[in-house]
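As a starting point, one isolated chain is supplied in C-alpha cells, in the form predicted alone.
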Amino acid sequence: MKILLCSLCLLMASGSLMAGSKVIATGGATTVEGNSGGGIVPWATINGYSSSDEWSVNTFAGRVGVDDFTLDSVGIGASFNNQWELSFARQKFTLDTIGGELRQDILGIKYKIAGELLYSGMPQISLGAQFKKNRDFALPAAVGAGDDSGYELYLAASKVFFDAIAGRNLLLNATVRSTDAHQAGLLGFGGAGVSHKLMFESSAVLLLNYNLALGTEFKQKPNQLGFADEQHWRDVFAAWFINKNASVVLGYVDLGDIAGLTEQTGFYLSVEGTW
C-alpha cells in the first residue's frame, strides 16, 4: 500500500509531461489484468491517449484486499494509433488465511476493429487476447487444474451516450470472453472435463464531469473446478482522471466464494501513469 501511495504522489506531479491527443478519460483505467477497462472488466477502449500516428505508454499498480486474500498487480502497457494495445501484468495472490501465495503473468494484446467510443453511431468494438502463465502451480494442480498456462479471447463493445442521465454522459460496455481459467487463472487452467466457455462481462459508468466517474461492473465466472464453487465477480468504483498523466480508481469488490472461503468482499485501489 505504501508503494501505491508513493506512486500516486509522483503521478500527481507529472501534469507537465506530454500526453496524446485523445480526450481525457477515453482511454479508460487499467484492470487488474493490465488491459484497458474498469477494474475487473476489459473494455473496447485502447489504453492511454495516443491518436493517429501517436504512441502512448502506461504503467499501473493495483491492490484488491478481501477477507481472506490480497491480490497485488503491477504492469506496463503501450498503445499506437488508438488502435493497438499491448500489455503485461504480474499478479501476486496472497493467501492471507491459508498461507502462501500464487503468482501469475499476463501478456495481452487488443485491436480496435470498428466504431468509435464518442463520435459515431457504431460502438467501439475491439478484439483482445491474453496469454496467462501461473508461476506457482503446485496448489492449482493439487485441486484439479490441468495446466499452468492458458489463453483467453474476448470481444468488447463500448459506447458513450451523451446527456443520458440527468445531463451526464454514460459509458456502457459489454464483453464476451472465451476461457478455461479457474479464478481468472490464479488457480490454473483446464483439467478433467474442463473446456473453454463463453462468459459475459459488463460495465456501466456515469461520467460526472470530464474527469470524475462512478461505475459498476459484472464478471461472469465459469465454475469448472470441482473442489470448490467459483462465483461471479462484481464491483462498484469511483475513478478520478487527475490529468492525462495520472488516474486513480477506488472501489468495492465482491468476489463471492474463493477456494471454499465464503463471501470475499473488500476494496480495490489502482493508480496509473500515462505518457
Second form
Amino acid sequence: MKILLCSLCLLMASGSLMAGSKVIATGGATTVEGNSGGGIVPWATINGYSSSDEWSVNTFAGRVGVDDFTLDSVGIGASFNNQWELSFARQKFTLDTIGGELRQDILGIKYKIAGELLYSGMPQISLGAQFKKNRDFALPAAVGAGDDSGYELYLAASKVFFDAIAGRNLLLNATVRSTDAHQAGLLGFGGAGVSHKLMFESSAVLLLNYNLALGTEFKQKPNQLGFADEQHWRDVFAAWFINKNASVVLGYVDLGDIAGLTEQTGFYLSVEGTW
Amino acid sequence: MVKYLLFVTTLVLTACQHHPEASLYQRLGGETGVENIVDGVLSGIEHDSSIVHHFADTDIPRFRRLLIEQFCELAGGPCKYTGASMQESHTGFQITQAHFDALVNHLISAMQQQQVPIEAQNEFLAMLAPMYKDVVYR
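To test you: the structure above is the form predicted alone. What is the structure of the form predicted in complex with the partner chain?
Time for the whole complex; same chain goes first.
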C-alpha cells in the first residue's frame, strides 16, 4: 500500500511530462489483469495516450481487499498508434484466512479492429488475447484444475456517448471473453469436463467532467470447478484522471463466494502512470 | 414517513421543472464567447509544433472568420457558414488522428478557459466529433 501511495505522489509531482495526443481519460484505466479498461473488465480502448504514430508506456499497481482475500496486481504496458496494446501483469492472491498465496502472470495483447471511441458512430472494437500462467499450482491442482496455464480471447466494443445523461458523457462497454479459467485463473485452468466458455462482461461509466468518472462493471464467470462455486464479479468505482500522466481508481467490489468462503466484498484501489 | 415522501416528491418535482433553456450559442457565451473560443483554438494551434505546419499557407484572418461563422451556426447562433465543406477544405492535407486529437484538446482548453459549462461543452463536442470522418486521412 505504501508503494501505491509513494508512486502516486511521484506521479503527481512529475507534472505534465511527455504524453500522447489522445484526449484525457480516453485510454481508460488499467484493469487488475493489466489491460486498458475499468477495474475488472477489459475495454476496446487502447491504454495510454498514444494517438496515430505515437508510442506510450504505462505502469500500474492495484489492490483488491475483500473479507478473506487480498489481490495485489502490478504491471507494465506499451501502446502504439492507438491500435496495439501489449501488457504484462503479475498478480498475488493472498489467502488471508486459509493461509498461503496464489501467484499468476498475465501477458496481454490487444488490437483495435474498427471504430473510434469518440469520433465514429460505430463503437470502437478491439480483439484481445491473454496468456495466463500460474506460479503456484499445488492448490489449484489439488482442487481439480487441470492446467497451470491458459489463454483467453476477448472481443470488446466501447463507445462514448456525448451529452448523454445530465449533459455528461457516458462510456458503455460490452466484452465477450472465451475462457476456461477458474476464478480468473487464480485457481488454474481446465480440468475434467472443463471447456472454454463464452462469458459476458460490461461497464457503464459516467464522465462527470474531463477528470472524474463514476462507473460500474459486471463480469460473468464460468463456475466450472467442482470443489467450490464461483460467482460473477461486480464493482462500482470512481476514477480520477489527474492529468495525462497519473490516474487513481477507488472502488467497491463484490467477488461473491471464493473457495467456499462466502460473500467476499471489499475495496479496490489502483494507481496508474502513463507516459 | 409522510413528511419524508413529501420532501422527496418536492425534490423530484423541482429537479424535473423545465426551465426555458438557453440556446447552445448563448451558453457558449454568444458572439464574444464564440470569438474567444476560436481565438483560444488559434492560439493553441500557434503554439503546437505538431499541427502548426498545416496552417503555414492559411490566410489566418479569413480562417478565423470562417471558424467563428461555423461555430456560431452549429450552435444555433445568427450566422451563416460561408466556407467550403469540411471534406473539401481538408482533402490533401494528410491530417492524421493525432492532428485531430490535438485540435480537440485545443478546443477543450479554449472552452475550459472560457468557463463554458461542461454540459454545453459536451453538446458542442457531440456536434463536432462526427466531422472526424470528413477531416482525417483525406
